[in-house]
Each structure stands twice: as structure tokens, then as C-alpha cells.
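Read the single chain below, which is given as C-alpha cells and is the form predicted alone.
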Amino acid sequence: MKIESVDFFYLSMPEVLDIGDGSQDALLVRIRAGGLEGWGECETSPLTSIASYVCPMSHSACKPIKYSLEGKHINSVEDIQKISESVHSNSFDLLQADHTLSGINIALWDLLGKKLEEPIYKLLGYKKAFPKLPYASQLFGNNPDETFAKAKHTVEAGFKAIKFGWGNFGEGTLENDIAHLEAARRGAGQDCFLMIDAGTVWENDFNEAEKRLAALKKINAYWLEEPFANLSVNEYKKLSTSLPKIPLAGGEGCNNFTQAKLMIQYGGLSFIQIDAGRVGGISPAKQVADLADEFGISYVNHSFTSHLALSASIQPYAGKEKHNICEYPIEPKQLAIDISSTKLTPGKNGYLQLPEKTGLGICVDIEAIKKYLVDIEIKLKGKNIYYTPDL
């Protein structure tokens, strides 16, 4: 079947706040071919990625992404790979390319799964999808008392694992951070897995991160996530060998396979976290999952938006039984909730199972997202080169 259209839909909450919450806006991708349509979601700046799809060519290695897609055939897994390779070749110097390609790649897998009537994980070579233990991913409270209350509420909701991140953690005093950590553990109880996400707050300041190790050890933190900026491999490696030893997680900032490979090889990570909506899609995410096997570290999805993105983020490691933890956002904005009518919810045993449906197994709720649609028009030399398509 031949690609007939590639459409982008910029969605946004009425007000976007200056907080670490990526669910306040979204960029959905719809690809139509052969009477079918596939959907994907980019973890990106929506308007920037739309521009990267339609921008004029600057030179031979800086073409708009549409150059590599429109009119191409999509009948096999190999065709998806060819399109990704073409984008990398034709848009090598377009630095937004991998973010935009991520949603496109996800939509292509969804489309192909529907054509071949298989879930994506089976197209990736897995025989079955193993259940994952979801950790309730949320922001730290504004103060330790709020963090305690959030942790207690989450455990009472049935979650066996919790992650707190961002907020004001790492931005104030060491004493404030310790108070948050201790409040999180008190609220979660001793039997709950507790992960801590520093949100790259120390950039590459090793000393600030090291000061928190004793407190993290005291609360039995399952991991410390993103203490440093993406690709700060020297600092990651040094902290991974420091005492008391705390397992490190990172990689969500990787926007291609090569970056993820460097983090795995040189960062001393115990967990590599990959966002299919940022790394270039499901295809490179699967490569990273296989590489994690080779290096004996755990692959974990990164997902903090919709259930469409959640399904896409789990597919690359769905068939890997030993990689059994997944991020599960529990306080997204209403926009992210409304994107799909299909919801992935933990079962009575607390584990999450991918749906046994074709493609992503997720149905986009067209009517629900209309109220979030941002009307966009891009003109070049007086000519309209992009306008918001009809849903």
C-alpha cells in the first residue's frame, strides 16, 4: 500500500504552565494508506516538528522530512526501516528530524500492524507480551507533606511501585531534599518500590548528586534517575561507582540510537530508559532494548503523556520477560487522558498487559481531542505550505 497522507495535529491545554509536565500539549501523527490509518505521538515541541516536516530544503542533507515519506510504499517491516534510513540521510542536518520521525515511525508500525492484523510486538519478533509492573510516575509535592500524601494515596490506589521526580527537588537545600525523600518513603511504606527522578537538575555537577547518596540509600531507593544531563557519561560513570551505591537510571533524553548506545556502554547505568516518541520511534527503541540485553542492564520505557504513547513505549520490550518494569503516568493533564478511548490499566494483580489487538491496540478519540486542536497555518513567500488538516 502507498502512503496517501501524513497529517499532524497540534493539541494543547488552554494554559501551559512552566512545570515538568509534558502532558500539557501533544503532537499526534496520522498516516493513511490502503484504506487504513496509523497513529503516533511525538514527545516534542509540536510547532517545531510540524515546521521540520514542511520546511524548505537548505541543502542536500537538510531536506524537509516529507521528502522521505510522501508516496512511499508501506507493506513490510523492511519498508519502515527504509523510510527511517531515508529520513536520516535526507534530513541529516535537520536536528528536529528524530523527534518528528518518532511519531511518524510509531504511526507506520501502527498502520502496518493493522494491515497485517498483528500487534506491533509480534511484528518485532516477539511471540508474546509479558506483563509489566507499572510504577506510578508523578511529580514531587510542593513540600514534603504533599509528597507524603501523594505517596500514601498512590499506595492505597494499589500501586506497588512509585516514582517521584522534578518539582523543587534538587533546586533548594540538601535538607529539603532529604525531607522529601523521607516523606516519600513514609507515605509509600517499606514494601513499595520507590524510584527518584532528579530531572537532570544538577546538569553535570557530580558533588551535588553525591551528597544525596546516603539519603537515597537510607530510604532504599530503587534507582536514582537522571542526576545529570543526557550524555554526561563521565559523571554518570563516576556516580555509579560511588558509595553508598545507588543504581542509576537514564536515557530518556536520547534522541537516537547512537546516544543511547553511549549511555549504555559508558554511563554505568543499571536501567536504560527510552522514549519511543523521542528516540526516533519504535524501531530504534527495539535496538536499544536488544543492546540492553547484551550489556546485562534493564530496559525501561519512558512515557509521561497519553496511553497511545504508553503503548508505543512498551512495544519495543514487550516480549522481554526479565525487563519487567514500566513507567505509568498517573497525573497527566486531561488532554493526555482524552487522546484515546482505549485505556491501559493495571489488572487486579497490579501488573499491566498490552492489549492483544492489531497495531498499538489504541483507539484515538477524535471527538474528544477536537477541543484541544490548535489551528496552524505556515506561509512561505506568501504561499500556504501547511495548514491544520481535518480530523
Second form
2 protein chains.
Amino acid sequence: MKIESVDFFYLSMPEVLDIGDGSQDALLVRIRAGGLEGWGECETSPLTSIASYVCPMSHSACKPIKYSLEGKHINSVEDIQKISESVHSNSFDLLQADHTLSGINIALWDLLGKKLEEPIYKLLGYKKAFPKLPYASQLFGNNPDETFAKAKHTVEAGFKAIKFGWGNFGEGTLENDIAHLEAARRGAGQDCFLMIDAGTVWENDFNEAEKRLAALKKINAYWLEEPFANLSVNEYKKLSTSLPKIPLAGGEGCNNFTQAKLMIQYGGLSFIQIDAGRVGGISPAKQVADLADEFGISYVNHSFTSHLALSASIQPYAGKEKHNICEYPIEPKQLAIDISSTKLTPGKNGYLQLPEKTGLGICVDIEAIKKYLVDIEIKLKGKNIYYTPDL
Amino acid sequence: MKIESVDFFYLSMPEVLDIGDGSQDALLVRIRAGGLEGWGECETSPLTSIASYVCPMSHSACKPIKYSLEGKHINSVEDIQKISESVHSNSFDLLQADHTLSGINIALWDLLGKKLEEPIYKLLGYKKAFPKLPYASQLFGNNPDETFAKAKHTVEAGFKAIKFGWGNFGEGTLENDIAHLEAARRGAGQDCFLMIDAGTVWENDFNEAEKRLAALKKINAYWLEEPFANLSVNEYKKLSTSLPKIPLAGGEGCNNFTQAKLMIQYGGLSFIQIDAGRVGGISPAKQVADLADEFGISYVNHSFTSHLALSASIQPYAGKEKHNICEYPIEPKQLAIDISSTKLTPGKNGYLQLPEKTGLGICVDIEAIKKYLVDIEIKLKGKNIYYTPDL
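Given the form predicted alone, state the structure of the form predicted in complex with another copy of the chain.
Everything in the complex follows now, all chains and molecules, and the chain you saw is the first one.
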């Protein structure tokens, strides 16, 4: 199948708030070939990624991403690999490339799955998709009482695992953080897995992170996520061997396989978290999942937006039974909900199962998303080089 | 001084060729405050970086770069640091940010130098700028005879050090590479420092790189640069301890201090090469230079475009006498030459000296660059969010 079109759709809530909620906008990618279409989603700044697709060439290693897509054929898993490698060699001085490639790579897998009539995880070599235990991923409350209420509500809704993150955690006093942590545990009860996400708040400040270890131990935190900036492996390693011992999770900031490998090899992580929408897509995410196996640590998806992105983020480790936890956003904005008519919801046993359908198994709801479409037009020397395509 | 405007100018040669020559376009940054203006240059895809400056906010950690600049004050070195940290925390999920910040950071240093009437290297804490031995940086010839002629011509022009890179080196047969290497040495003569730049051609393929070591030893190569992709530290480390021993250089692909630290700590480098136009500017480049001292390796600038970028790339290690080599592009496109009326040329002794003038010490040639200006217009929901400012 020859690629006929690669189209981007920038969707946004009418108002975007200054909070750590990545579900407020989205960049969808639609690739058409052979009468079929594949869909992907980039975890990115939409306008910046659109620019990286259509920008003029600067030199041989700084070409627009479209250079590696236009006119190419897609018939096999190897063809997807070839396109990803081609983007890396043609655009490696274009920093934004990996975020944009991510949605493209996902759409290519979706397209190929539809052509070969298989779910993506089967094309990746897995025989079956094992159920994952979803942890209800959400922001801390604005105060400990709110955090308590959110935790309680989430357990009552049937979740056996909860993650709280961002908000002002780590930015204020130690006492405030302890109050949030204890409220979260009280609300969640003793049997619930409870994860805490610091959202890189301490950057490279080991001491600020270390101060929280005792409180995290006291509430029996399942992991501490992203205490430091991505690739700050020395600080990660030091914290991973500090007492009391709290398993560390990180890696969502990785933009390619090489970065994830560094985090695994040098960071002392117990959990490597990969967002297929920014690591370069499903292909490098699968490579990272295999590497996690080699190192004896757990792979976890990162996903905080739509169920299209959720399916894409789980495919890379769907067939790995031991890696049995998945992130599940429970308070996305309406936009993220409306993106797909297919919803992935945990079963009665509390576990999440990928759809046994071709590709991602997710149906994009074209009518529903029209109202979120942000019209973009880019002119270069008076010539229109980008306009929003028809949905 | 309150920042009054941050303006981008996308300049391009009429035709951009598919070769490894980064001087074919440029993104200049002009920042105005207190009746003064500072200039910087990003090593970037211009349109993509412009988009990263004006894009709408996606969430709290994915804000446009302008968010961290508009209305801010700039009166001290600490203010520059604050702005860089602010970009990192406000835009850390905007992958393109570091390339755009680079030109902004350089322009802020230029502006502050003009206000405080000091060259930038003095604001960085250096007492004097030591002369550097420039190596004439250029692409391999299309065949060994051309490489020979280029080397011979360069030595005759007075250069005591030459670097060849890119072209098809490493992509064809070993024999072809050996022919180029030997031609380079014959043309350069025995006394010339001769560096070889593989431009990441072998990505992660250790064996392809190892095959070239004997030939590199035979021509007494001063270093082998970028055999592998940026951050492929395991492959770098393994090659650095392989025989025959060739000193390794790398790091131009680093987009921030943390990445450069990983390359130094784990990659077995003898030379860390930093482009101030993509690492985030002069501030992180200075941090890397200090770290190179700690690790007892050499810092070298990366610079392949204008003399504005060249000055910016040398300031971070100007005062370090031991780090005495600098990259010097000798065949830039006319655009890169025309950017500044100030030219940095090696003295009769063959050494290059930074100008003893305020800021970068470089005067931008407004009239000369007008003809290269690429007009850009970005509309969002029918509203113009970017148009090319007046030069």
C-alpha cells in the first residue's frame, strides 16, 4: 500500500488551564493507504509538531518529517521500522521529530493491523494480550481533604490501585506533602496499591526527594515516580539505594530508545514508564519493554489522554504477563473522552483487557471531535505550506 | 531593563542542498530592552522553533517559550539563569524548547554584556580570553583526490589543524574511507592536526566503527568524532577502550547539560563538543566546560555557521587556557558570511582571539541579510499569531 496522505488534527478544549493535565489538547494523526486508514496520537505541542512535519529542509540531517513518509509503501512490520529509521537519519537535528514521529508510528501500526487483520500486539509477536491491573491516575486534590475524597471515591468505583501526582506536591512544605500522602492512604484504605508521582518537581535536588522517603514508606507507597528530571540518572540511582527503600518509577520523558536504556541501565529504576506518544511510537516502546525484561524490572505504560493513546501505550507490553500494571487516566477532559467511540473500561474483576480487534481496536469518533478542531494555517514566502485537512 | 521584544528572523539560501552543511539557513534572535539589543542564533529548524515560541499552551509543563520571556527583566547574570530555568520548568514537555532557548540565551548574554559594557566571557567569570587554535572544519571531498586538494589548500592558507567530516564517509566501503583518510593526511602533511568526523554514521554499530581504527591510527588522527548516535554511551565507551586507541570526540547533539554530563561520565570521551546554539545557550555550555575540567577532558566548541554563532560557541571556555582548540568553519555558505560585518579571523600566528568588545563583540549586518529573509505567517483559528517582524 502506498501512503496517500498523512494528516494532522489539532484538537483543543475551549480553555486550556495551567495545570498538569495533558488531556486538554491532542494531536491526532490519520494515515491513509490502500483504502484503509490508521490513527495515532502524539503527546506533544500540536502546532510545533505540525511545523516539524512541513518545515523546509535546513540540511541533510534536518529535513521535515514528511520527507520520510511521502510516497513510501507500507506492507509489513519491516516497512514501519524502515520509516522510523528514515526519520531518525533524515531529521536527527530536528529536535521535535520524536514527538511527531510517535503519532505517525502509532498510525502506521494501526493501518498495518487493519490491512493484515490482526491486533497490533500480535504483529509485535505476542500470542495473547494479558489483562493489566489499571491504576487510576489523577492529580492530587487542592488540599488534603480533597485528596482524601478523591481516593475514597476511586476505591468505591472499583479500582484496586491509585496514583496521585502533580498539583503542588513537592513544591510546598514537607508537612503539606505528608498531609496529602496520609490523606491519600486513609482514603484508599490499606489494601489498595498507592503510587505517588512527583512530576520531576525536585529536578536534581536529591535532598528534597530524600526528605520524603520516610513518609512514603509510612503510607506503603508502591512507587515514587519522577522525583527528578529525565536522565538525571545519578540522582535516581542514589535515591534508589537510600533508606527507607522506595521503588522508583520514571522514564515518561524519554524521547527515544537510547534515553530509556540509559534510565534503565544507570538510574536504579524498578519501573520504566514509557509513553508511546512521545518515545517515537509503538516500535521503540516494544524495544524498551524487551529491555526491561532483560534487566528484570517492570514495564509500565504512560498514558494520560484518550483511549486511542491508551491502547497504543499498552500494545508494546500486552503479551508480557509479568508486567501486569497499567496507567489508566480517570479524570480526562471531555475532549479526550470524545476522541473515540470505543471505550476501554476495566472488567468486573477490576482488570483491563485490550480489544481483540484489528490495529489499535479503537474507533475514532469523527463527528464528536469536529467541535474541538483548531484551524491552523502556515504560510512561507506567501505560499500556504500547511492548512488543516478535512476530517 | 524590561524585555520589550523577542524577534526571530528566519534566513535561508535561495536553494538548500541535501548535504551535511548547516550553514544553509539560520534562525537569528533579536531581544530588545532598555534601548539596547542583543543577538543570538539557534542551531535549529527555523520554522519549528518559531512555532515553539508562539504555540498555545497544552498544559502546565508544555507552554510556549514566550511565556517565560514576555515582560521579564534582565539586569544581571542571575536574571539570565532565572529565564533559562523558567523555560525548563514551563516548557519541559515541549521537545523543541532547548533549540529555541539556545538563541534566546545567547541574545540575553549579548544584551547583558552591552548593558554592563563587558565581553560575555568576563561576565562568565573569566579574566581573559585565551587564543584558540582553530581547526578548519569542512566536508570531505566527493572523492579522495578532492579531499587531498582541500587539505593541501587549507594548509597553504595557514591552518595548523583540519577536520574532515560527513560526505559519504562511513557509508560506503572501508577501502573508500581509507582512501579518503590517506588523501587527507597526504594533503595536510605530517605536522598538521587532523580530525575526522563520522557524523553519527554508524549509529550504534560498534563493529563498523572498530574497523576504521587501524586506518585512523595510521594517519595519526587527532580524534574520531561522533562515530555513534548521541547518548549511545555504551558504544562510545567500548570504542574508547579498543585498540588501536583513538581519542573520541562527541556531544554536539546534546540538548542540555544533563545529556552532556552523561556523555562525559559514561562515554569515555577525550573531547566534549558543545554547540551553544542547541545545548540551551551559553549558560549550560559554561557548565559543561567546568565539568570537562573536573573530568580532565577537553572542551571544544561546535560551530558550523556564522561568526555570531562562532563567538557564542567560544565564550563558554574562552578563559580556560588548557582547552586550546576551537572549531572554525572554512566553507560556510554566503548567508553565514553575510550575517555579521565583524569577522573573526585567525591571526598571523594561526590562533583565533575573541573580540575585546561588549557582549558577543559581533555586529549583525542588517542590510546584508535582508535578502535572505524568509517570510513566515502562522494563523490559528483565523487569527494571526505570528508574522515576520521588521529587521
